[in-house]
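A single chain comes next, written as structure tokens; it is the form predicted on its own.
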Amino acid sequence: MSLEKLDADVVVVGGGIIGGTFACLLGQAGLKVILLDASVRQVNSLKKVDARVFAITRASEQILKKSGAWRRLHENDIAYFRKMHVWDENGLGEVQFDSASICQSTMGYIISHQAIVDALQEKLLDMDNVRCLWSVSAAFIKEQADAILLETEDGLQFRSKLVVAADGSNSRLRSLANIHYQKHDYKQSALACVVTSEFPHVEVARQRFLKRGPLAFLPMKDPHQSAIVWSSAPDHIQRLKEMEQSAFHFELAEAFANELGEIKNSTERLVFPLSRAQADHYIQSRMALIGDSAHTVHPLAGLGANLGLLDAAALAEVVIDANQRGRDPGRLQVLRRYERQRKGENQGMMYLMDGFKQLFENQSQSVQWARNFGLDMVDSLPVAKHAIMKRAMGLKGNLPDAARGHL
């Protein structure tokens, strides 16, 4: 089938940040892409504080500056931590990481949700070949002899070499695919709001981690505000949910050590549940997953949106290398070198964050002297530490191009 007889090159399916970025990516090297997303779109006036918040690598910095997006970030949308502090509720151990030991200026940012949500629409909109549909969901898929036709709920229909599913854990596109998605439920849920503190947090990332689950501490752009998230049992954080301000402000801090005094004041707190998941498969014929559509992971080390756009960046780069080279990106011999370099990845980091979670829940006194022995040490060894640091930064690994800018 001619080019011209479809209606783009890709289609893809969810606006949020990793579908955003994706189809950034594609439309700046020059492919016709359709972008549909359930939701409303949102007017930046109408907005309230955003308690979602994302702590975004520089390897993460790197995508978005490929995809155009973060010059339309605002100066005042981007939080540096240059910093990072962790130690554990049960003993003294600690361990503290400083970019400036790397010669990085920063370890990475802390930006909202819809701030990098704004960014990146403000690029799509500006790009003639990429075409944004919002309210709009998808109702049926069927793959034809050398293109696949998506039709929405309202009767648009879509003829593309390849659909992307990007519309997040629920995705709405694999289930009409029949692709499986195994989820371990962690019984626990997160709160999460931003809070006003007593002290200053220069710039420094905090995480302690209580017997139910971690408490994390995310500096904003204002000195004293930071944003929180908390994971323990899902009654436990529905009681937080549920309390006065003043005993809940009391209560946190007493949480964190008083790490950084009182808590003064704090936004809506939001409540969303925890889970483990990853798809079977990444690919079939004609599609891919990115994102929370693939894989979902505990919060406690801040990868979710970081994988997600590792995932649209690598597949970016499948399909404009496929498109350069005449070949047709919907094909699975051509998604297979996607699948092969982000699922292996993103399983091992699930299962690290597994890990980690069961290590720092376990009471046994043992295990205890352990993980803070552990702590400690990691804290004593520069190279140990500048190797984690690198990696989690994502100045080190398996990286797709558009993540490398900084090396």
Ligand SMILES: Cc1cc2nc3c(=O)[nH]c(=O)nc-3n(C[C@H](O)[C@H](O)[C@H](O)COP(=O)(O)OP(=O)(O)OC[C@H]3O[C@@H](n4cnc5c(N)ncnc54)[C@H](O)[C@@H]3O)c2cc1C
The other form holds:
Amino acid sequence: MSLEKLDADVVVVGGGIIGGTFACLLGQAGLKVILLDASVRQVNSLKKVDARVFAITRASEQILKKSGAWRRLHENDIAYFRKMHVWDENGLGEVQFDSASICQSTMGYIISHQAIVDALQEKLLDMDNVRCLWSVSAAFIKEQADAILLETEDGLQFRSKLVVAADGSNSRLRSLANIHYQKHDYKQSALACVVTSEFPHVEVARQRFLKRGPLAFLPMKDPHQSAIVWSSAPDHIQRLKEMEQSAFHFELAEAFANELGEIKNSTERLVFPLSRAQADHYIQSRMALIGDSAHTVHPLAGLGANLGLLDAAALAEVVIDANQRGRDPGRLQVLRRYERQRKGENQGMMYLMDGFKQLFENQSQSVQWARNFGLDMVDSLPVAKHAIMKRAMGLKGNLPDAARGHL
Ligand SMILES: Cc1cc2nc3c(=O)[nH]c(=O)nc-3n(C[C@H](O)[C@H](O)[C@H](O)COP(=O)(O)OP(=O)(O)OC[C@H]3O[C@@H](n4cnc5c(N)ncnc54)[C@H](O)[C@@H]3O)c2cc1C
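Go ahead and give the structure of the form predicted together with the named molecule, now that the form predicted on its own is out.
So here's everything in the complex, that chain up top.
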């Protein structure tokens, strides 16, 4: 293949957390990358509180470190959760996890979407071999003999060895490639905002399973601020969104059994429809899907972006390895290694989240009893508890090398 004729080794479509991380990982390895994003570049220069907040695992921390973006996060952007408390509205069963019990300083981090995207963009703009284009939307792709051509809506054309779709759950690239996306509508929405509570959160992430869906409080840097994610039936969420602020604060505190006392203040309430989905294929010749363009899961365990970061790290390893060996990274035989590593893992997590959701929403007396018994059992069995923690934190499992820095 004649490299002179190519505009880049890889074109990445979508500069969110997953596409941005993938582009950084390739850029760090010296590959020539073009990253396109349809949105206007937004820098959170006013440092407004962002209600879209992620629980980031230790494995994701390693990937973001490897990408070079982690050290560009400001100290004030990173909150810690050292413990986790999970309990059921119906019954007395509960589980408490503590990172100190497995000799770790923290279970993970709470960081806003905007802070991570800002750090990634700062890193990307520093690399001469990465070119970023904002307000540019992918419109057309065509495989050629030794490359793939991507055309944007404004008629720009880019030829590369590989195009990577990181353009989210409504991926245009996935549709252009005719890859089917099996979607299951949960008939639930999630409401997200940042609230100020009467009592401090003391760096504990809390989740209460209510009849209609889970309510999570994620501790932020300010000891009295938490990011909440409340999943419930769409009409309930819409009512909560439209409610007058003091009524919302009252209903929220009550739903959370006043664990953190009264709710004193809250930011704008955002609503997200919830579904699980998985693309039939993550790859085809000269193309790969990563992040939400490949799969979405229920946010009850805060895993979506963490799974996407594992995709980004796994695909980056495959592409960098092929490049170093002088192999063409766009070839199906090369890309298969990525699909084998990630598709089954993501599917397993998707069904596990489904299982939890159904288990906690089932109101039959016997299931309620078994659920509370199960929570107490896990709580009283250190071996099981530690195994669950290590898995959830990304300290164990089938991980790409970039996620293993801490081991
Ligand atoms: C309520 C809620 C809470 C969540 N909490 C957590 C959590 O705690 N932890 C966690 O790990 N995950 C969480 N998730 C999941 C997480 O939000 C997603 O998995 C993650 O944001 C996916 O990132 P992405 O980069 O794949 O997609 P997106 O964030 O959707 O980014 C896609 C990018 O592609 C661009 N784009 C779109 N179309 C085009 C086009 N045609 N051309 C060019 N660019 C395009 C967009 O502008 C955007 O920048 C949560 C989700 C929800 C709904």
